[in-house]
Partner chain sequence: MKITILNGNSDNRKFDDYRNNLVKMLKLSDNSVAHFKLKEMEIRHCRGCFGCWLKTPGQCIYKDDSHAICREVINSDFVLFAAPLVMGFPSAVLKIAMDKLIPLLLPYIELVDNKECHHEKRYDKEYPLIGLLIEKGDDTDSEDIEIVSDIFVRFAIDFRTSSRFVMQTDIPVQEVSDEINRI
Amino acid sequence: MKLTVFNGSPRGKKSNTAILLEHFLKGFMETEGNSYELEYIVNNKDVGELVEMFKDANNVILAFPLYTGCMSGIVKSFVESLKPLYGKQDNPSVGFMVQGGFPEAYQSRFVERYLEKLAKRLNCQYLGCIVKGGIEGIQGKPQFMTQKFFYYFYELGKVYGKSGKFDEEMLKNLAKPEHLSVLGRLFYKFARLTGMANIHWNKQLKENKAFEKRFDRPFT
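Would you output the structure of this chain only, in the form predicted alone?
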């Protein structure tokens, strides 16, 4: 099987999306004869070239992080550039991978519905959507905290490499929790009230010299 993979993270090769794809593709390559081409959307200024890659592919996976309930601008731009392919008969099968910092899978379900509708508009066989929350910060987590869901991504890739489909039961297990438990909601409320929830984000803002602008409202 030949697979074309688009990584839509603005962080490119240093992204959490890249890490998850690495495990998925490792499983995918377990099947003899499989091959893939990986393209980072953020590094490609020629949108026409990306559209041609999509058009010429047999199987596509588009992976990206959830950004405030939706996709990043570069992914939206890429998706809109596919409009000339809408309804064509020879478009590839397409699956998606959406990861985010929110721990609940529910946060990604709205964009998942959009992606399913997108596949139908493109007349593509829709393979499904891999959803995983709680991913922000995984690069700094110890192995025991990540090995379980890394294994799920590997196994999903392995099954996909053999069958050309996502395993529905594995998708459900990987996505958990769908909603936070009562205890989980109380913890996050406590973290928000004490400022613990902002530690990571404040660190990011300071590193990018944007901490003093965190309450700016440029569109009002």
Given for the second form:
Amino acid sequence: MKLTVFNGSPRGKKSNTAILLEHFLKGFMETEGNSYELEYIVNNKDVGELVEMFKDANNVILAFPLYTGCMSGIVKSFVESLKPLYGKQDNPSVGFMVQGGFPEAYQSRFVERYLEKLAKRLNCQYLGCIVKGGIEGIQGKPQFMTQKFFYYFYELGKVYGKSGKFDEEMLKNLAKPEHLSVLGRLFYKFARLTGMANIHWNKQLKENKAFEKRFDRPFT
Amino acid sequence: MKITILNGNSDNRKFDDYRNNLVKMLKLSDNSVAHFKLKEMEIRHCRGCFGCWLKTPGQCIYKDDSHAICREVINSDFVLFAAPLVMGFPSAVLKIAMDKLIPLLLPYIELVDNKECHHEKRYDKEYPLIGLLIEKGDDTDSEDIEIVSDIFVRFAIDFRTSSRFVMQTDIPVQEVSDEINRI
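With the form predicted alone done, generate the form predicted in complex with the partner chain in the same format.
Next comes the full complex, and the chain you just saw is listed first.
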């Protein structure tokens, strides 16, 4: 099976999306004969090239981070460039991967509906959408906090590499928490009250010598 | 009332006419209107660098036209996002500008309605109410409108305000103007 992957993160190669894709693709490559090509939307000056890649592909995965409850502007630009492929009969199958900074998968469910409709628009077979929240900051997290869901991405990729499908049960398990549980909410409130929740940000603010300016309101 | 319009039209004359009429009408009813034609402005897309939170708090590290937009938006009572639907969603021109509003928030996260994580407000004030004006494409159906409306409501929650309406350009301009004047 041949796969074409578009990484829609504005951070390109250094993105969290790239890390998640890496695990997914490792699983995908477990099936002999599989191959993939990977393109970064943000690096691509020539949109026409991306459209050609999409057009020639049999199977596509489009992965991106959630931006204010939706896809980012650059991913929307990419989607708009696919307009010439409207109504074609041999468009590829498409699956999506949306990762969010906030912990709840629920926050990505709205753009998921858009993506399913987009597949329909383009006459593409829709494979589903991998959704995972709580991804911002994973690059600084200890291994024990990430290894479980990295493994899920690997397994999802492995099943996809074999069957060309996303495993529904795995999607559901990976997405957890869909909403914050009562305990989860308590944890977040506690983390905020104690300042624990802000450590990640404040550390960077201090490194940048911008800590004193963190509440600046330049536009009033 | 102070109104900001973020106009994400790219090449649709009919949409331009509609929106120009709306601006005229809103001004006639004593509103001050700042009208940004996004396509003609220099707005670099958000790179997700978080510089606007962690290096130059409150503003994008790139001195592009997003600074002027943020200034008007945060000092408005109402912000109208306007764009034709392309591939079932408001134009990328508009979305690129919307992405650049995050300096108006803080990196810190709190539970909204004791339920969901969202970023805290940077400015200690009521954030402008928002509305969406869209023009249907040839391929738009009612499901698209529903999806777009629901995503806009999500944007409003992220932006710590609420959505007042999603309206389409197939109704008379006067109705949109009246709706805004009722806010």
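All values derive from a computational prediction rather than experimental measurement. Between two forms, the rigid core is the largest collection of C-alphas that superpose within 1.5 Å. Positions refer to the first chain, counted from 1.
- Core-aligned CA deviation for residue 190 between these two forms: 2 Å or greater.
- The angle of turn of the smaller rigid part against the larger, between these two forms and from C-alpha superpositions, comes to 21 degrees.
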